[in-house]
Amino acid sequence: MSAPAISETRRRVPIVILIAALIVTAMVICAILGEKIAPDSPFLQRLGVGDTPPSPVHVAGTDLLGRDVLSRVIYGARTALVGPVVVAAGAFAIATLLGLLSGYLGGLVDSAIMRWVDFMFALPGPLVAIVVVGVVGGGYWTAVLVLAVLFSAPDTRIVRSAVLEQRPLPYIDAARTLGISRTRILFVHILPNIAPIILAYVVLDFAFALVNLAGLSFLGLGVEPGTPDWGRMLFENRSILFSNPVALLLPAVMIILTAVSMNLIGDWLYERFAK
């Protein structure tokens, strides 16, 4: 195969990649337009009608309360998407400083950033999460904080070997005999080198994040009851599984979808900028 062939192949999206990205899209619509998409209020509560099963007036069902299944799994794409990103967002940026500091500066800062990392590793990230809601409070957005500083550490060391790879470079030598000054070859010079690479994790700690953010909601430490948001449906909705399965079956199959598609969208990204 010529060098332009192997070009062309390594530029072309696969199918799989792209049916991913259209299923991120479509839940990223339903976050921003549920208002208008919903074809009912996720809120309105019929108590004499109860859970019912899918029907031409409510597509699939309601739940207990008589609230619309579909209109409140539109809603919860709101609270599904906008965790994680805060998620993915907090840990880019802890682990993009600490990654930089670690890998260009070395010695004793790079001792201590790697402790902090061993220190993270060794905790388990949801049951840290449970205790410290549980103790604090706070709720969604204390979760989200804490599942932001423990998704850092992966990252820190994913960054740190990045820029051990661009530091003897001759670039930077040169940057150096220049005398630009160590923000500058980290922020305006590094960086952008190994920002593919970066942007990459990211993607899969939003997807980490949905998932873990979904089972706290479930074991009821997430959003507020009666928020509509995908976990906490699933929670709210077991016991009705075999008068109304898709109560609890939609809102399943959109964290999975959703979580699946993020991660083959990062493996992607991963396989074609990190390589």
Given for the second form:
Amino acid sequence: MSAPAISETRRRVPIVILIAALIVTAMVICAILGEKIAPDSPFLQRLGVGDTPPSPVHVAGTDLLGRDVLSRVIYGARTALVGPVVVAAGAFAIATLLGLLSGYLGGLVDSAIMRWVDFMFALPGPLVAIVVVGVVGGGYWTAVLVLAVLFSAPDTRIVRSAVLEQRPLPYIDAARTLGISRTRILFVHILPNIAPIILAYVVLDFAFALVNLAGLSFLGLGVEPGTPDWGRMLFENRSILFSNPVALLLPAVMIILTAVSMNLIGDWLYERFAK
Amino acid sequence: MLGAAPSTGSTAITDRPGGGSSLVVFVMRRLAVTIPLLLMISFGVFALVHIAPGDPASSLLGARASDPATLAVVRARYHLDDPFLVQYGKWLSQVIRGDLGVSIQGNRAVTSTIADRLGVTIILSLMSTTLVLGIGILLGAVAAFRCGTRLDRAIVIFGVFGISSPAFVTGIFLLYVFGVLLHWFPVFGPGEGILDRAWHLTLPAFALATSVMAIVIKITRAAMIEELARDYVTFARARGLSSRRIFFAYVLRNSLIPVVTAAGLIVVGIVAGAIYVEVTFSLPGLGALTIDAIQKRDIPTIQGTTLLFSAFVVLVNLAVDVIYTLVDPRIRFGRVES
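What would the structure be for the form predicted in complex with the partner chain, given that what you showed me was the form predicted on its own?
What follows is the entire complex, opening with the chain shown before.
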């Protein structure tokens, strides 16, 4: 019941967040339209041309195989966005289920789930991802799966503590008194109340997954060779740092821009809705 | 988010207040958690041979000629004909005695390859850790003191960029600006001699430090803002103590406790970041060795470095927890609410 003036200022979205949302929208458009908006084919090789600095024909120059860098960067939005979406959604699907059970049921279930979370926390996550993806093989989708499992541990802890905050509230008691089933209390009553926290962390997870997946591709473990992918471009174009630095700087800027935008949006969602 | 967490909170003892004896109990409890953890990690590392696609014997042989005789030697060397758990037991006892097997490249013992590469990684990690703690705590403290000003906002934004920019991306920017454009620093290689090496490792150390530093800035800033608002600070000010005295004698020490708690995150950040940075700057360290071994499917070397990295992370966490209880008596007496 706050005064209208106060809720007005609280509801206004900061300009930084608007810019971040705009950047993310642009990335999504690139990912969906891909080769339709790219000025050139991202795959067409011109071995005779080789790596050239930016020119009117190729605004961001060409890579070692004569492929248009700008088109590859635009097309690369696809692997940059799809994987992290799956990682964040997968991690929170696991975490929401485990966190709800652990926080609401307590007892043995809680102890078992928390021992698993503690174990995952004690592992050096990024190293596990590198070694497992490297040894098992399978590239991008193995990486997505491994990251989703690794991320689900800290996320479980977040969901659990959010559930623990809800449990002593009167509406839970009321629902119990009315004889509403446990499953219904968990998914129909508690889940909507903790959804803002989950949403904020899904966005933050996305940013972290983006950086990790790009990293694995940079090490040559993610996407297939030849795929236009920002991390992979950093790996393949390292040797042309002097002849066409844009081939490295542009994908690097894209990784940072997307990750910064998602981190800002996630932090803002958390401050705005989850506190 | 990814990585080791401070386990202090959950294992803080709640025994009756007491001096040395409860400390011993605490250390014993931490050890009781650490040893099974190390065993589970070693089991995972051992299982890599069997997780790798293809027959374990040929994975262990790599590209060498796989005639029946050589295969039989490898099967015997790695006890591949024994039951799975027996294999693990024998492998573990070899590892404990310092035998990590033989690399598939050039028939060298994995331990001696690791010994060759260890130096670069150690210097790189020490340089970055110094930067992370030095600059991270400094910036966090400045931001807290100037909370709400432009300077504070600039530091917070730097932190967001640091968290969003992985070491290999930061590394490429540093390479381009300071190596290619300004020619201030060498672009590749580890250098020779102590000074030259430090010179070559400056850019890599900064690249590695930036993302981890962001975590330290965030924690220090939050902790210090909270500490500065406490009654004892107001009281010290009222008594007329100088700002410098209040800062160094009271506020700094109390706000560093959360930073110590984050030591696990910092160590994982440095170890994993070192892998990326060594590849970015073509440094012959343990991280680059791991990636090289992965590309050549050299399982014994992968096992060796992975075991070393993860044991290091686990043991540093253990050491930090023990030191932490020694430093902060509130934990020893079980009075810290987590």
